[in-house]
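The chain below stands alone and is given in structure tokens; this is the form predicted alone.
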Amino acid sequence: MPIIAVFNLKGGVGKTTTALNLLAAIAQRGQRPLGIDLDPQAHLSHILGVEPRNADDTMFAFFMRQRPLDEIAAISPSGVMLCPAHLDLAKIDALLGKGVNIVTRLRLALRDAKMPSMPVVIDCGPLLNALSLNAVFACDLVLVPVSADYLSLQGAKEVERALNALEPVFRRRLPRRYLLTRYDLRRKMSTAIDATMRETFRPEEVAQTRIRENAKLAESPSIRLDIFRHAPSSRGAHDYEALAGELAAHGFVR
């Protein structure tokens, strides 16, 4: 069961767009993936049309009451399974702290023998907190979207430092891929960020796929559709299909 956490310490870089369309790309490959929304803003839950009013039907109850994931998961209109978020998730740090038993809770749940085997994509908020640490401890791969601007790149560098600091805990290097988003070959900024990423991070940890700037891709979340349902022949659909293929080649997607 490959588990991918989508994370950057900068907002507005395409985390939710990437989580949404990676889930859809995996579904295009004939599997039913599970999405987990750990962002209190709940954008992924909103786009997929799974928005429980009661926090007890969301990931908040998983952390506060240890409610099983299969009780929280709902089938979205697009057919993707989702464990939705709620604004109350923002309280988790204050209520539970960051103890080992808290930050490993999702890992234990996903790796439980009773858990169905399915690909999992976790959408994280832009903070290094108990929620994102749960995603990092649970995942097989941290996927870091980096939009073609310098502040996004700085957020990615912070992720790199945080993951490196956790290496003694994992006793290994946690796999990661830095994904360039909103790439436009016509803009000097895009090519500059692309080159800087390949100088800053290990070359093998920078995704070969680039997510190109695309109007259809930008507008699809506003109408609650992934790119494959909204514009299956668009560049956005092609790029996310290519990303799924690249990740599959390295064993992170089946």
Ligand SMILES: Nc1ncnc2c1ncn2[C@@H]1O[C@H](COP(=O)(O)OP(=O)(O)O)[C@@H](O)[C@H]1O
Contents of the next structure:
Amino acid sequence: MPIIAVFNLKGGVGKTTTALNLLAAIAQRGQRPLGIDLDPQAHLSHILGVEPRNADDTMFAFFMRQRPLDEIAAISPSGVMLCPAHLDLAKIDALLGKGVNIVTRLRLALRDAKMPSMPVVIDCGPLLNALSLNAVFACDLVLVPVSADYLSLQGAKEVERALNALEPVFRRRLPRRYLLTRYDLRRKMSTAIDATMRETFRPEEVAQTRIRENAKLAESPSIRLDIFRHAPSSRGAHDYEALAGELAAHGFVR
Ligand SMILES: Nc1ncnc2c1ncn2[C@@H]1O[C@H](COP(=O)(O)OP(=O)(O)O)[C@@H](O)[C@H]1O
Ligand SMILES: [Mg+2]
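Form predicted alone done; form predicted together with this ligand now:
Below: every chain and molecule of the assembly, starting with the one above.
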């Protein structure tokens, strides 16, 4: 059961867009993935139309009272299974801290023998807090979207440092892929960031696939659709399908 955490320490880099459309691309490949929204802003939950008013019906209850994931999971109108987020998730750090038994909670739940085997995509917020640590500890792959701008690359470098600092805990290098998003060949900045990324990170950890700047990708959240439903022949659909294919070739998606 491959588990992918979509994470960057910068906001607005395409994490939620990537989580949404990777879930859809996995479904296109004939599987039923589970999405987990760990961002208190709950954008993924909003786009998928799963927005419980009561925090107890969201990941908040999973952390606060160990409510089982299968009780929290809801099916979106478009058929995606999602454990939704809630604004109250922002309080988790203050309420529970970052102890080992807290940051490994999601890992234990997802790797429980009773948990049905399915691909999982976790959408993180832009902070290194108990929530994103739960995602990092649970996952098989950290997928780091880097939108083609300088500060996004800075955020990705901070992720690299944070993951490397955790290496003694994992006793291995945590698999990761840096994914260039909002790529536009015509913009100098785009090609410069692309080159810098390939110098900064290990070449094998930079995804071959680039997600191009695409108006259809930008407009699809407003109509609460993934790119395959909104514009199946768009560049956005093509690029996210290619990403799923690349991850499958490396065993991170089946
Ligand atoms: N490839 C893309 N082309 C055009 N717009 C994009 C692309 N990827 C993301 N966006 C837009 O960029 C903004 C930030 O993306 P989002 O996925 O919400 O980032 P994050 O979750 O990292 O904060 C959103 O308005 C989104 O629609
Ligand atoms: Mg987001």
